[in-house]
Each structure stands twice: as C-alpha cells, then as structure tokens.
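Below you'll find only one chain, the form predicted on its own, shown as structure tokens.
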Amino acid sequence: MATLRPFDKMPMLNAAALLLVGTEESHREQLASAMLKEPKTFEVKIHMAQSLPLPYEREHLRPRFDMVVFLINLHSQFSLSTVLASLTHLDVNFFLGKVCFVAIGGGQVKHCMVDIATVKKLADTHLSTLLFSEFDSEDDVTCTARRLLQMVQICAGLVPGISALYLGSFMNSTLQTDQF
C-alpha cells in the first residue's frame, strides 16, 4: 500500500478526477451526487474511500487524482482521527493546492466533538483550503459541490492562467465577490 502521488499517471483530456475521503458514506454520496448533477464543461470522475491508503490491487484502474477532498464530521472524533491517519499516505506534492478539507456540521458548535480551531489549524498546517458545510439541506450540499467543482477544474489544469498553487487566494477572492 503505497503513497498516493499526484503526478505518477498521465492526465485525462478535458476531465478531472477527484477522491473523496471520509468516514461518513452518506456525506460522500451526497456530495458526489450533487457534483455530478451540476452543469459543467468538463467530465468529472469521482472516487470515494473511507480512508487511505487505497488498496494496491486496483492501482492500474485508478486515474490520476487531480484533487483529494477530506470530509471531517465535526460531530465525530473518529472522523478526524481517520483523516489524520490518511494524510500520511499522501505525497507532499498534493499539498501544493490539491488538497481540500470540508468540515461538516459546525453550525451546532455546542454539540461538536471536534474543535473548529483544530480543523482550521490542520488546514493551515497543510496549506490547504477549508470549506464549512452543514449538509442539512440540499442547498448546502449544492453550494459545496459547486466550490469543489471550481477547485478541481483548476487542479486539473482546465482553467488557463490559474494554477493549483494560487487556489487559496483565488477561492478567497471568489468568496468575497459572492458575498456582494
């Protein structure tokens, strides 16, 4: 079971591959379904795993992953520990803009088992984007799916002039313009 590397396979033409990693199967499926429903100008391939490393047996069938998204359920300490263990199985080149953390369920802070500051520190330590979502309504899931589609499109190199290295500043500027 080897380290997952971002550049060990050839990229797909006009397509992006995304890996969703998280302990909650329902959250992975909700997000994947919402992403596939969204209109887009490129093909997106979504793979899901509860944790890393991925089994070696199917390595030859896997595409090159353009982005890895870690789903952290803030109501589950197990979710955070699984993500922390999975991070060690990623090549450091993924942390050049190709990793995103999605914190789920932070709206009810008093019921959270995982401190939001811990998740923010995790994202900052890995120089990665952090998105917050509730997944209580379809609108929340759709909004998160749209953000991730923007990000994976950039990570796959399908947006001229924008590199995954600039993803953090790009997402911050789009968040600010969406508010007005």
Given for the second form:
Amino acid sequence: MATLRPFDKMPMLNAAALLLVGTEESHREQLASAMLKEPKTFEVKIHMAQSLPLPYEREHLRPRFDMVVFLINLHSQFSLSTVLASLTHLDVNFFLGKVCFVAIGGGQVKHCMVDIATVKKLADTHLSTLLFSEFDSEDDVTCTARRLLQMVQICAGLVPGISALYLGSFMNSTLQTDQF
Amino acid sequence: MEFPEPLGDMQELSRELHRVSLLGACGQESPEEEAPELHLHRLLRLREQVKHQRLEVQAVNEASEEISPEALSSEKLSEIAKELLKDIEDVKVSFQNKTMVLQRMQIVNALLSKIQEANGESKLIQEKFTHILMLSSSVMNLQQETRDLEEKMYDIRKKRLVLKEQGSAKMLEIQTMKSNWKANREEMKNEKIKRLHKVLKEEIDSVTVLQNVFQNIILASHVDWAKYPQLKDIVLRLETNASSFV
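Having seen the form predicted on its own, I'd like the form predicted in complex with the partner chain now, please.
After this comes the whole thing, all chains and molecules, with the earlier chain placed first.
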C-alpha cells in the first residue's frame, strides 16, 4: 500500500483534500495559509509532506486526496530529485489530471540550479499542468493559491460538467502550430 | 407545512428553483445563513456535486474493468495506438474543415451585411461582384468553345484514321495485284505458252498485214466508202487494232 491511489476512499461532502509535496517548508506554509484565507464555497483540507511515500501509520485517518501538488524550488537541485523520487510512489491514475507541478523562483535566473526546460519536460512527460510562481510577494502567493483552488475544485468533482481530465487540454495554449 | 397562498408564493418558489437549477452546483453562497430557502439551495447544490462525483468514480470503475491479460500484448497495444492516432488525425482534420466552413460562413455573412448597408464601400463590393460574374460567365463560354473545338478535332482525327486504313487496304490490293501479274508473267515464260504466244503473234501480224493491205486498197481506189454501207462496215472493222489482243 505504498502507492497513493486516487479513488481508494469515498469523497467527503462538499470538501476537497489537497496534498502539498515539497522540500521547502516555508513555501508550503505560505501556500496553505493563502489557500485557507480565500473565500470559497467548499471546505479544503490541506495535507503537507516533504516527500512520498506517506507513512503507513496514519493511513486510515487520511481523506481521499483529490489533487497532489509538487512544489519544485528552482534554486535547489535537491527539491527536484525529491520530487522525482516521490513520483514513483504515486498511482498511475493520478496522472489523469490530478497532479500539478509548481515551479518556484524562476525569476532570478542567476540562482536557478534547475533548468526550466527540465521542469517543462517533466510536466509534459507526465501530462500534468505546470505553474510558475515567485513566492516573494503576497499577491503572487494569493494568485497561485486561487488557481490551485480552482483546480482542486474541478479535481474533487465539485464542478459538474468538468472533470479532471479536461484540465490538461484547457490549460494548454491553443496556438501551438507545430501540432497541426 | 402551512398551506401557502395560491400562485403568489408558488411563483416565487418556482423562480428560486429555476435560479438554483441554472447555477448548478457553483452557486455563491455564504454558509452562515441557514434560512429555509437557502437550505434547499444547499441541498440541491450538494446533490449535483455528489452526482458528479459518482459519475467520476463510475467512470474509473468501468475503465479499470476493461484491462484483461490478452489485451496487454504489445502488438495489440501498438494496433490500438495506431487506430487511436488515426482517430486523432481524423478529428483534427474534421475540426479544421469545420473551422474553415465556419470562417467562410462568417465572411459571407459579413459581406452580405456590408452590402445591405448600401454605402460607398458596398458599391465597390457590388462592382467587384458584377465583375466576377462577368469573368466567370466568359470563362464558362470559353470552356464550352474549347470543348466544341476539341470535339471537331476528334471527328477529323477519326476521319483521317478511316482514310488511312482505306489507303493501306488499297495499297495492299495493288501489291497483291502486282505480285499476281508478275506471277502471270512468270507463268508465261512457260514453254507451251511461249509457243502459243508465238503462234498468236504470227497470226496477229498476218491479220495486221492483211488489214493494212485492204485499207490501202480501199484508200488507193479513191472510193467514197462512207456512201456504201457494206464498205463502211468493212472499213470500220479494219480499224480494230489486233495487237491489243496480246
């Protein structure tokens, strides 16, 4: 039972559960507090972890995770390698739209240890969405929090008519001429 | 529940229901207020959400059922992948066609509305249209003419072919006749025929001599042979050239 499965347990009524995975604790805290402060019509439970697999002891207390967000700090190679190691502990069915990557700190190119192209390729191979963000200002964090809230709402099935599978195609640019 | 006054309250309630059904499950709602009408909204909203979640879980269940060991062979998977790629291509092509058709319709609509405005620009458009019509009609006429000319050419070619065939048949006839005649000549070199030929020639010579003699006798006598029918008859018979019987 080391892998996290998306549809293992029953969903909660009018609530969504989110798992934030990332090495930087400050980033996780900032994002979580911003998400909880936002006005919303449903409840959000945010769980945080440094890496997967999650410890087995509290398995029965955890809710069904609707979305897993991987926070990659572009200033450290370690966070990328942790994320890559955690990806193997995730069930395949999660990658049908319930995974999101957030790349933090891409603005200061001097400090970037991780190449943006690597992160892009990671997101593409796993068919997941990639968000870029700087966690310097409150506005930035709030903006990212809002986007993640929207995505969580869709992934939890709280928006009738849209399922998590659509997120990939909705969030892609429609002007990619090389595809035609 | 109290019996509500007819029609007035019913209308209001039905309006609320209508609003709720339009909002679906994304209604803006503050959870603090729990007035009875909003309780109804909340329940309906939650119902929609639960329905959707049930649909998702059902879909996952159906998807996981289909995986069977035979279907996982690599050839089958590659076949399936190819078919899916083909389907994607088909959908892309049909999408492109549809956008093209849509854009065409939009352009035509814009043109029509522009024309209906009846201002300076529309006159220009109308002029262009008449010009286009004239050009296309002339194109059609010219195409018709080309077709006629081509037909004529075809007829002429057919006739030429027929004549050529006849010519070749005639040439063949001539050739066969020539070869026959040569064969005849060859035959005549035959001995027997040579003798006969010799005799014939001698006879013809003698006849010719006799003819000439008689002719000279009659001429020398200065008799008007045209007067006497018997003499006329004889003279005319003497005219026949015997060497034509060779």
